[in-house]
Every structure is written in C-alpha cells, then in structure tokens.
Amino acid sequence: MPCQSAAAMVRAAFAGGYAVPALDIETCDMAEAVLAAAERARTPLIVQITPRTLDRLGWRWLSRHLRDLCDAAPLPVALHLDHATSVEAALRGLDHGFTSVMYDGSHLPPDENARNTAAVAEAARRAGASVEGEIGHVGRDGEPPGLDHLTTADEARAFAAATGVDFLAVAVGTRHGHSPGPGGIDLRRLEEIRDVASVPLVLHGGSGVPDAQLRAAIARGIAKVNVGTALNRAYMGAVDAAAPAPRDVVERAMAAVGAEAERVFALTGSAGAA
C-alpha cells in the first residue's frame, strides 16, 4: 500500500476515538520492526524521524529506504518529518518524499510561529502531504522546565484557524524524553482545548505518560501519539556486548522495539483499526 498522508488517518482515529501511535525511530532496523509490528497487529502507523537524525546519517538514503519500507507496507502508514525547526528543513522533508511534515516553531514568538506554519502547510497542501504544527512547548531533557509554556484554548484556536494544520501538537504537561511533567497531563486544559480547536490534537512526549493518563488523554481529544524515548530504551536495554555477531544484537534490539511498539498500540487503541 503507498505511503500516505497523515491527514486522514488522524482524522479517522479523532472520530473513532483512538489515537493513532506515531514512532519516533533512529535507525533502519527499529522501522523493520515498528512495521512489521503494526501489521501483525493490524494498526495504522506514522513511523517518524528527524531532521537531527537525518542530518547525521543522510537525508538522501535513509529518506528513500524509510520511503520505500512505509510503501511496501500492507497497512496505512505515513512517513513523517518530527520537529523541524526551520521551514527550510520541513521543505526539505517534502522534497524527499515524506508524506507528512512537523513544523515546530514553538521556540518563536507566536505571530512569527504562525506565518512560517502557515508557509509550510501550503507547500505541504501542494505536495499532498498533511502538516502538523506545534502552539506552546513541549519541554524535553536537557532544557530547564522553566521553557515550558502550556497551550491555552485561545492560543490553539487561533493558531488552527491561521495556519491551515491538518493537526496541532499542544503542550497539555508532558515533557521529551525520559522525565514526564511534574504534574502529569492537565486533562482540564486538554478538554478546553479539544472544545475550541478545529483539529484533532497531538500529544508528545508520550514514553513517560501513566497508561491510565493516557487513556484519558486520547478520550478528551488527543489522536495522535508521539512515541520516541520507549522505543530507545527498549533497544538499547536489549544490547548485549556478548552477542557473538552484530546480527545477533540487531535481531534482539528489533523484538524488544517491536513488543514496545505492540504495547503502545494497545494503549493508543489502534490495533485492528487498519
């Protein structure tokens, strides 16, 4: 089945009240095994990547591989660009051939967030790919919480209506990366976002969300989970230095990503949606 966009798989998980799991991968190996997960357990997949991975390993390779891996897929899924910080970067992903592009602007005063999304969603629309833009931030490892900024229901209303985004990453109390918020996901907020927004919402930062809060996260408006951390821990707890050969290892990081993978899809209720 032909890699797709985004757009419609969100869209349909939005009304169906699930969320479709979005997998944050490194190598080529972990999107065999994602892959190969979601068919076994018949889900939808966005299978990400981004542009910092990219630039370390290569753009031109690794975007056709990945490509051509999400086509021969028997299921939907669609190959995302995850947090490019610059239009140039989220334009760069269109050109080689990700269906769907993340523009993460959120480091920008919010007028100058909403012209380049907007600048973005248009190149997308004429590439028929979808886009997702990010209004407040999603802190992460390694940056003081002080940087956090939790979206209001203003700011994602207006924000949906300037850009055109076909979803909106909202920062609802999760962070990046291994640490969740301080306070765990403020479900009052989301609710009042989901009430004004006009589509459907995005949650990051979901490797360190309580599977209960997640639930809930995905019943009040979220249809599209980011999963990134979970998957690295479960690759790299799977490294063994007294592996006899390299494929040894990479046969066992695989299993462990893909029974990440399946443990997601059954808390995003996804599986058996496809």
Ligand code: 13P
Contents of the next structure:
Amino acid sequence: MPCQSAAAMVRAAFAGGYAVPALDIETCDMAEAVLAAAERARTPLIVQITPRTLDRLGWRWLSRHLRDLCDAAPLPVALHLDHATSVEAALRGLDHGFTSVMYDGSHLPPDENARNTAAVAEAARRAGASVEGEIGHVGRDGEPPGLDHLTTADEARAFAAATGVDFLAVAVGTRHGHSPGPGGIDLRRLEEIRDVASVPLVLHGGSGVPDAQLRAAIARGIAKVNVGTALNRAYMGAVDAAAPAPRDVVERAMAAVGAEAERVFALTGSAGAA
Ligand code: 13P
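Could you output the structure for the form predicted in complex with this ligand, given that the previous block was the form predicted alone?
Starting with the chain above, the whole complex follows.
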C-alpha cells in the first residue's frame, strides 16, 4: 500500500478515540522492526525520523530506503519528518518523499513560528503531504533554560487557525526523554485546548508516561503519540557485546524494538484499526 499523508489516519483516530503511534527510528532495522510489529498488530503507523539523524546518515539513500519500506507495508503508513527546526529542512523532507512533515518553530516568537509553519503547510498541501506544528514548547535535557512553555488554549486556537496545520503538538507536561515532566500531564489544560483547537493534538515525549496518563490524554484529544527514547532503550538493551556477529546483535535488537512497539500499539488503542 503506498505510503500516505498522515492527515486522514490521525483524523480517524481523533474521531475514534484512539491515537496513531508515531515511532521515531534511527536505523533501517528499527524501521523494519516497527513495520513488522504494526503488521502483526494491524495498526496504522507513522514512521518518523529527525533531520539530525538524516544529516548524519545521508538524506538521499536513507529517505529512499525508508520510503520503499513504508510503501511495501500492507497497512496505512505515513513517513514523517520529525522536528524540522528550519523551513529549509521541512521543505527538504517534502523533496525527499516524506508524506508528512513537522515544522518545529517552538523555539521562536509565536508570530514567527506561525508564519513559518503556514509557509510549510502551504508547500505540504501542494505536495499532498500532511503537516504538524508546535505551539508552546516540549522541552528536553540539554536545552538552554527557560524554553519550556506549556501551551494555553488561546495560543492553540490562534495557531491552528493561522497556520492550517493538520495536527498540532502541544506542551501539556511531558518532556522528551524517558521521564515525564514533574507534574505529569495537565489533563485539565489538555481538555481546554481540545475544546477550542479545531485539529487533532499530538503528544511529544511519549516514553515513560504512565499508562493511565497516556490513556487519559488520548481520551482528551491526543490522536498522535510520539515515542522515541523507549525504542532506543529497547534496542540498546538487547545489544550484547558477546554476540557472535553483528547480524545476531541486530536480530535481537529488532525483536526488542518490535516488542516495545507492540506495547505502544496496545496502549494507544490503535491495534486492530488497520
Ligand atoms: P520520547 O523520546 O520521550 O519518546 O519523545 C519522542 C518524541 O516526542 C519525538 O518527537
């Protein structure tokens, strides 16, 4: 089934009360593992990768290979560029066959973020791709202090209306990395945002969020859940220095990534939806 825009699958999840798993991969074997797990669980899937990883490993061959893998899956699959922090990187993703892109201007003043996001959304529409933006800022360790900023309902409403994004990442208490923010997810804030934003919402920092909180967030408008660190940990936990050959290491790592992906599919409620 050819790889598709993520817009329809995220809208269907929003309407159906589940979330599409959006899994960050860093290598081709991770992509193969999550696609195979998705096939077993019959879930729609967003396979995503960051410009940083593509810069390191090579945009041309890696995008092409990922696109081939996603095109071959017998499921609704989108290939999504996660966290393009410049307009150029987002447009590069569209040129390289990504069917969905996130422009992340959450480090910029809101007006500039909205202008850039609207420009990427326009280009994505022309390419038949979906687009995600972020208002507020979901932080990560190592960033300059003071960037974290929880999204307000007013900001989300205005940003969604001004940009034309298909789905919107909001900061409601999670952080990137394995640990949720100190207070967990602010469910009241999420409800307020859902009530005024006209688009499905995205949760970043899905690793390490307690199961009950994740389910509660999905019940309040989260329709795309990003998970990265938990898959990396599963992969690295399976790497055995005493293994006889690299292919044995990769096999074990893929099995561990597949098992973690299936755990996420069960939690997001997406299993069986494809
Ligand atoms: P985690 O690494 O915390 O799962 O976050 C992933 C993410 O939000 C990628 O955009």
